[in-house]
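In structure tokens, the next block holds one chain alone, the form predicted alone.
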Amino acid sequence: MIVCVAVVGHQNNPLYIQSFTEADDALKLHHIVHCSLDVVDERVNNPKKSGLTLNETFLGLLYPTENYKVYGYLTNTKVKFILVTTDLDVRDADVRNFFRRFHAAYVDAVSNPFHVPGKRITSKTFAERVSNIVKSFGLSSAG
């Protein structure tokens, strides 16, 4: 189940991030976002060592916690998505099928012509799109 997903700008600030949990957990979902981008940071800069090709643009598993796995994605435009999620045992093509169709709602967000580039996400479309791809999140898999 995704608990957390984040956009986060080229310059490390938050332009959406919207947790699917209790209000509780809010804060730490935060900061674990705000913890995966020096993971994102450091597998950016050195791409010899994580095995990252110049054009690939998912970075994979950032780092598991005790309860948590954080998936990165890079755009071109150096934006970056986090993806938390409590499921210990998800597929890499899930998760590639996820960050594809939230790459692809968030250019038609930013696409719009009222939004100003490098400001907060606040589109309500926006957010409804999200939460339809976190609720079929995985469903592809199970038929």
Contents of the next structure:
Amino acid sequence: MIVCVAVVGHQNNPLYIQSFTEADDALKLHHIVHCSLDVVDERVNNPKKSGLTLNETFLGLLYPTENYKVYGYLTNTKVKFILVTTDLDVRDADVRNFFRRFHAAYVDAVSNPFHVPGKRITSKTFAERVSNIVKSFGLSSAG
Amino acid sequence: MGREVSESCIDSLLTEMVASYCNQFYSNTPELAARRIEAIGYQVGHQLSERYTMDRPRFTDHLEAIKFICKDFWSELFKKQIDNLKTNHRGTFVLQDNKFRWLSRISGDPSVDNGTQDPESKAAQAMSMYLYFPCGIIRGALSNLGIPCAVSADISSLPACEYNWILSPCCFSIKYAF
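Having seen the form predicted alone, I'd like the form predicted together with its partner chain now, please.
Time for the whole complex; same chain goes first.
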């Protein structure tokens, strides 16, 4: 189950953070997202020889904590998407699919002429689309 | 999922934008009008670059980003690619488009009002206002890809008027800190 998604701008400024459980502490999730930014920078600056190529957008599993797994995605415009999930067995294809749909929703939200680049995304449509994508993520991995 | 708009609408919108900013809003200060138009282009380029880089792997260096602008970005906007790309390897790129789509319907009026200015430079001056918007688009797209730069354009010195239609080759030059 996805507990948190975040969009972080290219200066590591948060553009959108949404947590999807009431049980967990929102502050703890923000902290996890913040720590994962360092891992993203490290992955980008020191690409491993095996596996990840330098210019792929999907960064894969960033790091596992005690209860969560954190996945990362870096766009061409240096915007980072972070996904925090509690699922134990998550298929790679599902996460890639999630990030693809999330990227499409993000592009649509940013194309809003009233959106100021660098400021938080306040569009309700974007929030609804994200929660739809999050809900269907759970369904597709169960099926 | 995208909806389409007819090209004549885009042409009318661009013409009207330049006309309003030059004749109405900033009629006494054409430099401010130019800067406003360029700023609009900057925001548009910013957003377009997000959309058109969506399904691509990341760029490894500046040259890849410039080639993206010349090929994919230009094809999405103008249905053709840049015809010629030159660089001095010290931070300047020159993109040449032999038939810039947004200028292709501008005609050169051979009648001269007062005879003090020759028709070629008057036409060039009028055309240059229409080039600020695409300059802004290029600058916005490149700065969103991480390359802050300055973009300028000029109508190159090829034969200007033939049968009242201005051939529309233009050169965009991009300067960035190396």
